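Next up: just one chain, as structure tokens, the form predicted alone.
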Amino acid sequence: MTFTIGIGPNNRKSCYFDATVADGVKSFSVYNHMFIPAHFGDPAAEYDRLMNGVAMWDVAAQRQVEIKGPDASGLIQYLTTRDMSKTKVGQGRYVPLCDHAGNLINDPVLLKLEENRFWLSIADSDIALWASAIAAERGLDVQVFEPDVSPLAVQGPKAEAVIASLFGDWVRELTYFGFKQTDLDGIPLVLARSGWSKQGGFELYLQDSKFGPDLWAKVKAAGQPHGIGPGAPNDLERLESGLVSYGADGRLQVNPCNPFEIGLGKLVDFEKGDFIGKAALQKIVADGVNRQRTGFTIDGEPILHFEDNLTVVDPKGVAVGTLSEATYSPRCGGNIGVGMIAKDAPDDLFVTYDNETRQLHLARLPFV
């Protein structure tokens, strides 16, 4: 069965949209109210480029929330569960954000651009609205807005060679989540060693969308000697690598979870002072965490099209968890998935997929 997605004014195109169409994009998803490429027609080739070569991804839908002003540092401290007080300019941090009930509502990467200027590079939820409301209610002297920033990711073991050919060998010295404000032939950028894969790479935060086609073309040309090709954030690689996906692994509206359940408990600092969700999270710890994010292997024929959360049951048919994403992994030699499971769940677990009951087995993350 084939479906299409309508292109209309309710969702925005990225500044790389036309370039991805010219390079053969076959499917889009919607992320942060924007169209984001899902694949280019050959998932196996896209996976191979990510694992063994280099891929370029339009991730402009990974929107930035800029927070700047005299109270910016204070707002950042209050929004996230982590202590940001020692973060230096040029450093990035992975920062869980919770609501007042302790539910995870986003897991952005924070970039500290100046002493009182930050970007939150967000997953799929409206954090600009959330942060601006919190700032207003607390009477903070800050500006909260979405700047004209459009990330382009270059990922894979050959990504460093491509980026060094564009910017120079200084990029090799960037630490993970480290970044530098720079330009490429007059195109203003923030260049960061980051990206949603475990294969290594960089993200080019373009700071003027009119340069989108030019930047795409320059990266594509520089990557030709290394076999670069287009792709998209890769679900198979992220499952194998155990990367958290806010939205897929848990979302406030569907399968809400807290940082301790999803595996981000080490990023909750109760000693740093007050922050949103602190009291709720302290109570969760005191009462005991009842669920945990886990890996699964799934028996049966290869799972090729996984579309929705599936309920995990025990031998009596009692619901004990959720399988949130699954696929076939040639590298693992079978079906793998992630989800939430009750800590007291039995070893015998089952799920119904495509009208067939299949057995699940708990597995450690990451798979590879």
Ligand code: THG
The other form holds:
Amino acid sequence: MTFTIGIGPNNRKSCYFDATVADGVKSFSVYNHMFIPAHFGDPAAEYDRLMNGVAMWDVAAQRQVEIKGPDASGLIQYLTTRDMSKTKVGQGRYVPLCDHAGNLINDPVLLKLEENRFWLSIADSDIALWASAIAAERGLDVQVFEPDVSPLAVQGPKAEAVIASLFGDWVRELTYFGFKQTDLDGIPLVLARSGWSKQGGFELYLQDSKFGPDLWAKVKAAGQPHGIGPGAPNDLERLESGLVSYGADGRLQVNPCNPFEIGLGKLVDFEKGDFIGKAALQKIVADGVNRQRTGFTIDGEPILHFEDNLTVVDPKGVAVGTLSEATYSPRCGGNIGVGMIAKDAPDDLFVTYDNETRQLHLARLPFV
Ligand code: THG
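Next, give the form predicted in complex with the named molecule, keeping in mind that what was shown is the form predicted alone.
Next comes the full complex, and the chain you just saw is listed first.
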């Protein structure tokens, strides 16, 4: 059975949309109300480019929420669980956002552009609405809006050579999550060392979507000598690397979880001032966190990649967790997945996949 998703006004096109179509995109997903390429039809080649070469990804759906004005840093402190008071202009940070019950509602990369100007580079949930409502209700003097910014990721061991050939050798000095306002032949962008893989790379935050096709073409041309090709945030690599995927690993409306459960507890700082969810999270810690995100290996034949919430049971058939995403990993020589597991769960675990019972084993993240 195959399905299609309509390309219509309910979801937005990225400024790289036409370029990805021309380059053979075969499947889209939807993220922040925008189409995002899912794959280009050759998973082995896309994975190989990420691991051994260089890949370019349309990640414009990682939308920015800009927060600027006299109360911007105060609002950022209140929205996030981390202490941002020591973060400098030009630094990025990975910052969990929680609701008042302590549930994770997003896990953006924060970019501090000026003392009182920030971008939250968000995962898939409506943070511009959330942040502007919080600001208005608290009477803060800030503007909260989605700017015309469209990230393009260049990932893989050869990404630095490609980016240096475009921008110069200074890019080699960028630290992880460090960024700089710059331009490429007059195309305005913020260049950051970041990206949703553990293979290294950069993200180009294009600041004017009319240059989308142009920027795509320039990166593609510069990458030719290094064998660049199109790709998308890679599920196999992210599972192997243990990167959090808000949406797959937890989503407020589907399988809510708190930062301690999902493995981001070290990014919750109770010593800083007040922040949304603080009281609830303190109670959660006091009561004891009784499940946690974990890796699984899954016995049996190679399984096709899936994202779902399959119930994990103990030998008596009692539910003790969920398996939320899994795939076959050639690098691990078997099936791997991530999910949530009760702290007191036994070692004998089972899941029903494709009408068949499979045994699972707990595995430490990251797998590699
Ligand atoms: N880049 C940008 N925006 C994004 C993502 C991105 N928005 C959506 C989504 N990805 C946000 N989620 C993540 C999750 C993990 C990481 C980045 C963004 C990540 N984690 C590293 C890790 O877990 O090893 C480092 C974490 C840390 O330094 O604490 O990179 O990818 N622009």
